[in-house]
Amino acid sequence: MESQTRLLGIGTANPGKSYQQSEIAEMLGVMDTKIARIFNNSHIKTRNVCFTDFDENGAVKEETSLDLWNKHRKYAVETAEKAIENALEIAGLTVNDIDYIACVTSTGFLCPGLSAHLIKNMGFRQNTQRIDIVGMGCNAGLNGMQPVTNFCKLHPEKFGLLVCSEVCSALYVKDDTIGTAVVNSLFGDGSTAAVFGNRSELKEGVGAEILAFESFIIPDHIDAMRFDFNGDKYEFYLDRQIPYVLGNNIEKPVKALLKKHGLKIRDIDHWVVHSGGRKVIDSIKYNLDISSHDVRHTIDVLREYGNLSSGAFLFSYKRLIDENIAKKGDNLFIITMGPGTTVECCLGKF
């Protein structure tokens, strides 16, 4: 049987301060009792956030796009290099093992990107082969396990790197407006990073076999999650409907991808979904006739992070791999969601 990529190994790093959402909130200077409303009832109950500068009544300060992009390439480079040297001493690996990387960011941009500061602040080889994937948003991090799974694949005695790193407060404007408070209140800062690699006696088990991807987009809710740019910096859109758009046509990727291999939906051991919101995960729930056992990982990290964008399905594959129950033989099921409107899946095999 040919062998198959594994995921050996998973860091995952959180930058700034854990606050309780009353406290973002109040630091934001909400007062509208409506909008305080969407920060308290949105299942979140922390999340960590890079506010760095206050005013004397310890309010944060109105950042400029100039803040913001500097705080986006010093936090997303920090955390980053703290969730892959964790993701390495799992699989017991060094920066010297690895011959291909992949860097996903949605929450700025950077050129050189995200690969080339991590390369030469980490020490990587100079002949490390490296992607940058930007721009694509909370689905992302299963479009960049592609690249590194293909790239195993082809090389079975090479060690491929995802890595993804967000930060989302770089990217929060103040305002009173509603579509702001539903952005400023859902999403939180954070890093993943995960080794992969065809050398299964390396941590065997740790991880699941990467078996195949599949990817549906929804072109007729393309303006659905976008960023708009409002003349001096950028601010994210999300749609009201959103977690009914993506509700009403996640049954179709994850069939199809399913199909493929002579499996149901009852043949999933484990789910590992995208933490997008309270209504998103309900939504999915629904439709897939998945209970909240299933997905109790993404609703975990969701309380106590936010949405932390495309890395965000890492954090809750980690915590399935530390509750240690996954035994040989278990089907597992990736699914993450972001603009486009589009859906990413992923099946697996302990």
The other form holds:
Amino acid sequence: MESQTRLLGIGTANPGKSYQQSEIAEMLGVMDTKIARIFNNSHIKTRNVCFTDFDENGAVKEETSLDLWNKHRKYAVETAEKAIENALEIAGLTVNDIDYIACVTSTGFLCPGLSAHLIKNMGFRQNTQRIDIVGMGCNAGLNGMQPVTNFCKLHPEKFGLLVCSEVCSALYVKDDTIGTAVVNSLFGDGSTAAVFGNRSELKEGVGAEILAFESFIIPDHIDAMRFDFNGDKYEFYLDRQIPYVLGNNIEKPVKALLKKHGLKIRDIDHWVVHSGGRKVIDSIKYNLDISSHDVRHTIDVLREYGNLSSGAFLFSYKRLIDENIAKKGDNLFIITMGPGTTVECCLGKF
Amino acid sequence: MINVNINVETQLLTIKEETNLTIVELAETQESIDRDAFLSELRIVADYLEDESISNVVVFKGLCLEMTGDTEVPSSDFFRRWEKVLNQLEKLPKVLIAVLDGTCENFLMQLALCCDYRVATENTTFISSEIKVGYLPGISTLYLTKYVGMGLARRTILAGIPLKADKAYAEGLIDEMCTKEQLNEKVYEFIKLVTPKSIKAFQLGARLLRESYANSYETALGHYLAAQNKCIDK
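Structure of the form predicted in complex with the partner chain (previous: the form predicted alone):
Below is the entire complex, every chain and molecule, led by the chain shown above.
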């Protein structure tokens, strides 16, 4: 039987502590009722964030740009290590078995990159091939998955590792603007690691064969999601029209990818969608005409962790695999969205 | 009105089509129909309606037949495939109308309930006997509560007590009731009455209605805004 590039195991980890949404608002000193409403109406219940320095009233102290950079460096590496250990254990492999690593992050800039730190700390082989994908945002998990699976297809006996590590709280700024409130109420910290390799059989805990990817960028909305530098720190900006821009465009890449494989939306048995936010998920549901059940893991991950950026879809994918309902032959469709404005799609078959 | 030849042959269901109307009919010669064969053909018809048919209105006729095997519990795979095809039909950008005359039972009742409207004769009765046999009726039967309320739905679904046309009409489950002789004329009148100007608006509105009662105000508002944006997007 021909071997197929499949996901062999996903590991997840979250740094810091899990806080209720209302606790985070309190720690960030939110007093304005409008801003408090943004925190309360986000459909997010809890999030892991790395708050380490508090004043005598329990409020988070103002962090310098150096503090935030150090926070990213510490937690992006530490949390990724935990996720990798978890993923390798599920896949039944060790660091010595990994031939290729793609590391994805947008919450801090490291040089040498995250992959170099992980190789040093965890003892991966010195000839491990690697790539670091930095600054592509929430969609970048699928952008990282492409080279990993391409590598595995080219070298059927080898194994690849995708790591997404985001410390979104290293990008928090404190001010009273609505824009900052939207960002501070949405994003959480978390890392994922996914091992890929060639296995001919679908077994419990193993994911779908990766068939193809489709990319789509909407250049007219290049500024809709972006980092601004305020002279001291990077601030993340989210345009309020993003859910509708994504909704109005989502069908194009989805149908294009399906058409190449002779499939329709009705042929997809399992959906894994990035937990971008309540309005984004609603917009995708109604524009693709898929149900709340189809995006149950996306909604649950958003509720429990907030938007985890590039690795969020792997949290959902892990839940789908743990459900153990996918049958041989079922079709899987993965969608991530992010700055650009970008939609990335992946088609798989269990 | 012309007979449509779809690529795969169907024995139980015929499709006739004119400019803006498709009629899907269970063959009159049948006394009872095989459940598995019916599901297979319904999937073919649903694919045709989604992929090729350009009409905005679909009428299902002949749904008051006995289905063989209704006293046996289907496999879990059958339920999965059945719900999938009903979901596909529900989501079509078309107005679905069930035309009923007689006893509409179990799986055919589910199909009638997944339609947007029902035009029926006074002799029509709905029967859901699945729970008496030992399994659960499909999701569209469970929609019955939204139409007729918990009291009546409880008697129909849990106890299998027939739900007669007059009661169903009074509660809004049947949209147009008439005599057998009037049925054909009433169907065409009803089609004129309910055919929407924008099928996209109809489709999204139908989805929001199906999801009503299920969500908090905040969730429903989010769904509404997402649907409205799709509706007015050029």
